[in-house]
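This document starts with one chain, in the form predicted alone, laid out as structure tokens.
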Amino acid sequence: MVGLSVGEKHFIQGGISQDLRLDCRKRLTYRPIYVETGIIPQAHGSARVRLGATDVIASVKAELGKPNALQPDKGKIAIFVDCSPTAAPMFEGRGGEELSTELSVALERCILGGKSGAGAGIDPTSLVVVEGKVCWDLYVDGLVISSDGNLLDALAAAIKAALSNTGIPKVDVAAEMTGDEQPEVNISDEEFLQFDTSGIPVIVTLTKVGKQYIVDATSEEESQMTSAVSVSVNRKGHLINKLDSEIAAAEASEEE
């Protein structure tokens, strides 16, 4: 929990107004970003991202399932985030559950295009094995190990890295079935298909402190925010989604 004196609050706000933050960064400078992939052998893909003292892990698990009857030509993707109670005191009890839900919804909207699917970074039709009968279900799990601000951006980066590291076994349809019968499939132990993650956007959160906006805010800086906005941007620089970030606001209110 961030407990700041009046003097410390003024020091943070004054420094940002003069483009000099507590860790000597400029307003639009990120902390060093460290990325590791393939850290969970049991998963089909995984990655760890460290952004200063913020430390998150993302893993991808793929299972064969049946497409939704309303979308027989698409596979299914779900994103779940768990804020470990050991990551920050504010994650204990309902505070962590609510933030986990908010992060999951925001990531699905920015990366998967929400319910409409517009602007999705992953083509769900690429997950179909046999239309209407067999598809891959992807379960993307994010875990917050340590929190020092800017969780949404860090988790989005970890998910993109984990999907880049993901290999889905090649599936051969052994026999065509008729009617409602399920086809027989053979799952390869040697051949894997990689994802095209070039369409997956990155998320950038701009946090307003005083009259200035900063990127990659720390927990101390988030505690002094008046508002925040998160945008997802693709590799061409096109804006995919915009969120008036309630996540950073929720973190800040928990910390006060």
Second form
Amino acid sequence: MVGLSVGEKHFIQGGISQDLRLDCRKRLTYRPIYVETGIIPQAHGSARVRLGATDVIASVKAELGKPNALQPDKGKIAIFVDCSPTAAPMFEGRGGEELSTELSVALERCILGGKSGAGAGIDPTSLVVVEGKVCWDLYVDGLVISSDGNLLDALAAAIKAALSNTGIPKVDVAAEMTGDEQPEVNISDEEFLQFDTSGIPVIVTLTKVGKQYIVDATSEEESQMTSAVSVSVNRKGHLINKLDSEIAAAEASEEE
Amino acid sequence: MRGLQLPLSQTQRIRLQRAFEKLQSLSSKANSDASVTVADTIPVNYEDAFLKGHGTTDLNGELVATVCGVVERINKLVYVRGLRARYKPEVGDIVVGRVVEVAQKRWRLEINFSQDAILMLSSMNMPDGIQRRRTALDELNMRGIFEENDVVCAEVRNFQHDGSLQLQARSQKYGKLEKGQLLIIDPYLVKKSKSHFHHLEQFGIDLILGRNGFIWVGEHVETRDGMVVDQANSSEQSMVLEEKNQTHTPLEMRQNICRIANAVRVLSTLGFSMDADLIMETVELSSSLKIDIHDMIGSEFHVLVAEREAERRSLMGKRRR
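Return the form predicted in complex with the partner chain of this protein as a structure block, the form predicted alone having already been given.
After this comes the whole thing, all chains and molecules, with the earlier chain placed first.
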């Protein structure tokens, strides 16, 4: 991110305290959000979300795998975020790794719930095909193409849109199953099952600049922040998670 | 034009297209020969001796363009000027830049050019206004004048032999820019004009159109005449700075700055050349239609501005005849 002079920083802080930000938004106004789904035909589900100059893509790939021995009735979901070097010069090489890990962990906590599985947005038991033997592994990948602040909100929206666009192929299981043998499965090319995404939460990040909170900060405003709070809320209005992040380190605290 | 990233409804799309078609028909009558795309032949009289400039190449005995742009002819030189290229500086241009480095006896500024521009300490007026040789003490106090990330307005002085740019800030109207915001647009939208500094009196706002595509919109600062601030008064200056920290820009001025900034954004999205008059007209259009500042970057206002510009140019054309 390009640096800001003292005068400009002062101007940004003044604007936020007077409820008129640099791009003339109010403190609690989002930038216009553009969502496109189905942009990657080879993936089972995909979406692109644009929030001002922030541009992220999420894609969902489903593969058949073996469920975890400790949880034989649940499928597996993995969320991984990659900050592309095209987004910002500091992401070049391994520069984006820290931020990628932070975002991946935060999104996993919000969408997959805590260790016990409570508070998850997706029900993993819906992903099982044959209990103990075959289940769906969902790989959700997020890619940050352009970064202008508020990546967490954009990624959460993209994942929610991608999952709503996802079609899991229908699987026919061969009738004979003896003991430990892997059952034969027939993956249908035509029929797809839609995902139930009503439980997936939306994340809203509030950034504190001076004495006020703003929503949807641009990267210039984020450079002036003292702290930020991200809250993920699901359709029923339940607070699933509250994440506090400081500029230097990210600490996620669980609260249900 | 160039795939606007705006959510336009069907009627808005049609209106916008119509406005653009009108503008194209008005402007391209004179210049239709001049614009070329890659591999177009450039119409040249091959018997005259001419020099092949940038953007052209000799292909099978014909002069062919290698970039998309406009053919320019200066005396015997024929070249193609690309439209969306990086900023191409000329001597005497006003530019707005950001300090990236404080080096020995010079500042390095980023001006959206292929290289960083250099502002020599000797090309700056000393704060006390006296013309004197720069001493070692002046060198050590360079950060007191401009620090890293400061926004500076300067003029292009000359090109070095290695192609890098040298700037100067000798007059009182150049210098550090504070209390405002910097907007970045494409450089080709700012055409050379008589004045790039605009003091908008009714708003009390300074508008500086840098030819490199950096536009500064900020509070008006009186040009200081022989400001006497030397080392003894520097403590006073730091106190003034602290007071500044408590006094923010008043809300009304901030709203005006925002309105002008949004007008610049709308015009740059539509691809219209930046001109202080055009910006003022756009601002007046928005306030006369009582459009909220935030809605200025919405699709409806974009369409209105395009239509207004098409009307204005057709009126100008009729007046000429």
